[in-house]
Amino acid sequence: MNKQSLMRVYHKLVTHYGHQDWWPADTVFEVMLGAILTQNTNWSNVEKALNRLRQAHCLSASCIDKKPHAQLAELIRSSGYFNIKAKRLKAYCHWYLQSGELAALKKLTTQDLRQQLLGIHGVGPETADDILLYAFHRPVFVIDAYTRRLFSRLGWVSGEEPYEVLRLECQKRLGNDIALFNEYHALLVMHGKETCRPKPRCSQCVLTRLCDAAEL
């Protein structure tokens, strides 16, 4: 994996799918909520949960922090694992409020902010980096299952590398380009959902000539 190969794949994907313009949300805080709610579910289910919160006038950290667990869980039921996610949302919102909210958090370095995010119940590396990239506009490359699958099939990685190894390797190759990281991750998700599935649709793939695993 080098910058040239990474950019070749990027350009083929953006030419095929177009710009994705992520993250789909009306506010920065909704981006943060969405990053937690989207764990182990698809975005349509997250949108339903966010709409329920909006209808209940509870799209704020203070409301979620104070909302009784059972009521919050019911509002986000569509997102799946709603009891677990309710605990995670409340933990996140409590931290958010105690930390001084967006204005204060923006002043932290990326490393310090990432460390704090990883200390919140239910926030792992992928969720933390989603929040850093899409809410705080920090130069972090998000690694998810779609990234591992594609990069493994391209022959760039084994697919078993630790999260941090892959993240830092991509950042080293691509530089601190926030807009590129934003668009690249969105395209990898799109390609993973549409084409590079667990059972790949190689005949439809724009990357077949670059792919070690392509079945033609």
Second form
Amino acid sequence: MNKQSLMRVYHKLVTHYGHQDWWPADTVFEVMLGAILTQNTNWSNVEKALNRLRQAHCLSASCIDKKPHAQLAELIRSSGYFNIKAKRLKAYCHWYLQSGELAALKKLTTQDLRQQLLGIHGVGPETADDILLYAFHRPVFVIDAYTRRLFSRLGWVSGEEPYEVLRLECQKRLGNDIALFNEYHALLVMHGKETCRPKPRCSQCVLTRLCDAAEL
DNA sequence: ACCCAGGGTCATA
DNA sequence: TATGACCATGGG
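Structure of the form predicted together with the DNA, given the form predicted on its own:
Following is the full complex, with the preceding chain placed first.
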């Protein structure tokens, strides 16, 4: 993995999929909820859950914090793991409120904010980085299953590296380019969604076509 | 009917 | 520290 290859793949993806301009949400707070709801779950299922929260006028931290567990779980049912995610949303909102919400959180350094996020029950490295990048616009490169899969299929990494190793390797090579990180992760998700199931490397998939074209 | 999805936590060894 | 079990809906 080097900067040239990273950028070459990036340009191939942009050319193919166009600019993504993530995260798909109306507000910063919805980005945060979506980051938790989408854990190991299809985005379309998350949208349904967000819409139900909207209908219930419960897209605020205070409402989620107060809402009884069973009711909250029912509202987010479609996102899967609804009991666990109801607890996670509550934990997040509780932290969010007692931290002073956006105004106070914005003042924290990226490192401090990251540590705080990781301290919330149910927020792991990827969820934290989604929130950091797409809600707080901080320069962190998000690593997800698609990223591991693509980069390992390209022969850049084994795919077994710890999260932090991959994240820092990417950041070291790409600098602190927030707009690039935003686009790159979004494109990797678009690409991963469309093609390339975990087991086989399908011959028709976009990756193969891109790689062949890019001589990777 | 099977496979998987924009993960994370917890219990074991 | 390193695996494995578990969580659960909805689309392909």
